[in-house]
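Next up is one chain by itself, shown in structure tokens, the form predicted on its own.
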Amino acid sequence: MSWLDDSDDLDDDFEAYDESSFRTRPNPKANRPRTKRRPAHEDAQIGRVLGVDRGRYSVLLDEDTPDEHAITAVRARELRRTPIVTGDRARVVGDTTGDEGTLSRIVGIVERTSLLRRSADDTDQVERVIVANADQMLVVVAAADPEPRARLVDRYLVAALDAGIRPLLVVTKTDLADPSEFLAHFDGLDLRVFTSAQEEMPVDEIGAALVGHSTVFVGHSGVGKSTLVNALVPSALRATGHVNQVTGRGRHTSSSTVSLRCEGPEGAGWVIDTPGVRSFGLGHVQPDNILAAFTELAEIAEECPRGCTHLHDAPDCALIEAAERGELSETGLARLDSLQRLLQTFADKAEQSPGR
């Protein structure tokens, strides 16, 4: 028998592999198969994140228009690993009317202009995002009760300079102590300073410095930060506390970060109030970013040997040699001293790192 006589059998074999006979698995839920493709959301609106409370974000839409209103939104599933913080410009979809009971969805974040971060401690490389898109930082300290901590302020300044944020400083409770000795620590830095007493709070002066800016307020607990915020934004109603007379520590009163509009006779700005902290880790900061903030010193430092620390005992440091030759002005010497104090913070961090 020839192979042609087996054609019927071959047809039967091919029929067994015919794709038209493939049976799909039942899909009782009628759901679509998973895909990594996401909708473009061309209709998304962009708003300012004012704050977050237990997974619910308050977002301001149509800012500075007659239709301005706040909505409540949740994070889209695809953003579950993306931190969304106060100050972010969020892209939202869904019901954006803001009516009671409505809920929108954040589907994206506009590229940030700045990002203020801190770590748990100096050896921790895991950073915590505090606020986005701020261009100023107002550091609040008290002249007394509690005593001012220059090293903590140094850390705030380092974080601000690293993020490209302009630092400001206000010293409260100057009716209790003279802040001159404390402020001498910051001579030479490009740092605008305000002083405030209980009966003489420079609300108008500070408010004018906030116009047109997004300013994040930071400070140790009990220094009067919330009191200052309430004076600048009367509708804020931020809780205020007192200092423990035994420990000298302030009680945490602000438990969340919130963005508030500050309006005055010269215009409006945004105040971002943050909870008080007693430590500010800098594990995420690169020391080179600090030197870059001291423009005139950075130019001289280009002549330094590779790996120069620029500290007081650094060999062949061009900055130290310029100072010894009298090439730096009095202001330049003060700024060099301030730079070295900031860099010393990182040197101390390296000494305390595990394995040393």
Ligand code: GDP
Contents of the next structure:
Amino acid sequence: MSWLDDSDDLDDDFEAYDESSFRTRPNPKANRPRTKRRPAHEDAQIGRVLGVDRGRYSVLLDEDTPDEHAITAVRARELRRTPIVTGDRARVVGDTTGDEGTLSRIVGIVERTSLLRRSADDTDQVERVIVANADQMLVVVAAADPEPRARLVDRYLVAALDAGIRPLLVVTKTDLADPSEFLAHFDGLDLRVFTSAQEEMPVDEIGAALVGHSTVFVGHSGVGKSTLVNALVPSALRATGHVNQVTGRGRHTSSSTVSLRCEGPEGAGWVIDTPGVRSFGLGHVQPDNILAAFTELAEIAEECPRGCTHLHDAPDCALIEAAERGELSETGLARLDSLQRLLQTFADKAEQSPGR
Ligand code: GDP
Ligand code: ZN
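I have the form predicted on its own already, so could you send the form predicted together with this ligand?
Below is the entire complex, every chain and molecule, led by the chain shown above.
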């Protein structure tokens, strides 16, 4: 039997794919002896996972070369329990021509530089990976309709900072309301803010900020995220259509996370659109990761007692003491305020958890 004969692997991979469950399944073929002559996959090519649909991955190979092309692949059997998501760098083998009807196999993924997870709620410790290797997060919020809520934005910021991802903020629909009061909440943060109005979208400015980055777009429905994505990536529908053509099913942009290339005069970047992801669970967040985003405060906090929460009632907190002694500038105080608000987002979550 040739190692290319992977029909059993393919059968396994054709089962309905659900990113949220990696349970073990009774396998009727489990006792069948398997060939030992598996190659080490030294010939694997590395590509960018553009999207996933029912266990089939669209993978871009030879990126930025004249040979660039997308292929369809399935997970090799040994990766059955490894989540592979949009933005992953996948190692693929087999027929990588991308010709119609061909299917290749993902045999591994390259170590991720970042990882965004979501959970059904904050107490859910089950890992549900949704985006890999993003280095920026563009939070989309509307000035009105729906009304902006700073606490929701805080949750996105916490998720981004925890993952080591740089957050950006765009306020849409500024034709409907003045966002300045809302934006005052974020004064103490290193947060680049864009504003966008009907017929006046800052496509060039945002486009320039995307160059050379992988930026995950997040926002609640109705805020104008799709409008923005379509303005930045006019071919968005075509690109997401690739997976659809392969499966022959009418799945639309609203239900799956996809990578879209944004090309502008200053270069290209990747937009990762996450439809249907309303929020990220904070069940796994490490407060230290949030503090680390506030470099100068993190230095002061080195003097804090072990396990210090840095919140208002924290005993002997070096940050609070520095503030009380007047050692923080006005900006420093505003930043401490922001830091505490983000840490509070995390602390609230811990309190809400049942059984704690
Ligand atoms: P999504 O759910 O976040 O993808 O939101 P959509 O892009 O579908 O937009 C929701 C609605 O808001 C649509 O009717 C858009 O036309 C409208 N919209 C988007 N951006 C703006 C804006 O800047 N100003 C106004 N007034 N409406 C907008
Ligand atoms: Zn402290």
